[in-house]
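Next up: just one chain, as structure tokens, the form predicted on its own.
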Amino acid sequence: MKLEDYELGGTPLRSSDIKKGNVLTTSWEPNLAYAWDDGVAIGRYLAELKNGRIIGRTCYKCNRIMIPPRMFCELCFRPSDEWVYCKDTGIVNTFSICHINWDASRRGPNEPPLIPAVIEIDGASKGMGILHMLSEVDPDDIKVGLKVKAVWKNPGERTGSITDILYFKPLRAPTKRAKATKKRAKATRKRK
């Protein structure tokens, strides 16, 4: 059989049978609320971010931090073993300069670019880490392995989210030497 053999059934509707009310409607407005629910782990992590700290898990068997921190571990599959506070520095894993707006508009010609990076922090296993926004740093300065240090919003404005720190700075700024150098580099590339 052929879908054009079936026979469907029901009631073609007309516009006019639905504005003469021959045909029963609803209306309503759904409640589209979202809530989401961040269990222990995260829930602790970001409780402490409020508090102007980054906190981990512990994994004894693999003998890691894992940052964010999880209940159990995804390598060996057993539960985490504790709590264990870090440093809010770290270095840049990888990072990417952005034209271009979380909207997906370009940025403005004076506007700086974004600088999202994957920070490995401190006290945390190599590759534990968190996806965060870069600052007060030249895009040409930036480089992997660069320090970085958290600058946290104010404690009264924090909130309990990622968000609770504003970006990462580098530790120190470029030496003078290090501004001559690129600023030599930067005159040969405009040459070539």
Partner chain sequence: MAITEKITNTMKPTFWEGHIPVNYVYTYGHAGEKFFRAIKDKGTFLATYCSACDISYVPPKIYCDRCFTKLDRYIDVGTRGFIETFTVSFMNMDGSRKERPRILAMIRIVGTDGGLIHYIEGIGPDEIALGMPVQAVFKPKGKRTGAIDDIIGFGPVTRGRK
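Mind giving me the form predicted in complex with the partner chain, seeing as the form predicted on its own was just shown?
Partners and other molecules have been left off, which leaves just the chain.
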């Protein structure tokens, strides 16, 4: 058989066909809201975020500190062992500079790009990261391996949420020399 010998199904429409009513449609807005139980591990994780601390959980058998914390170790499949505080610093494992919102709409000209990153948290086992945002940093200064530190909401504004950390920012401001190098690099790029 060859695909070319068949008349294939699938009738393409334009979005204007729907807007103008060239084809009939019906629509539905689901009215669904959820309350997801935090459970023991994430419940404590969120409570500690409210206190301005990041907490993990150890597995003695696998010799690792897990973040986000979990009450069982998925590798050796036994209960995890102990709570342990991690630092609120870490290193950038990877990052993106994002110009769209969650619904794929474009960010406006005056909205800075979002910078999501995987941040390996200091005090957790190597490679153990969380998803969070970077800010107070020029996108050109971000590199994999950059040391960063959490910027917290004021204690009174925290609600026990991952967003109690506003974002992570570089641990150190870029040195004068790095700034100068960057300026030169930018100028060269412009000339090209």
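Only the largest set of C-alpha atoms that superpose within 1.5 Å between the two forms is called the rigid core. Numbering follows the first chain given and starts at 1. Fair warning: this is a prediction, and the values are worked out from it, not measured in the lab.
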Quiz item: Honestly, after the rigid core fit, is Glu111 moving at least 2 Å at Cα between these two forms?
Solution: yes
Practice problem: Note yes or no: does the Cα of Gly156 move by 2 Å or more between these two forms after the core is superposed? | Solution: no
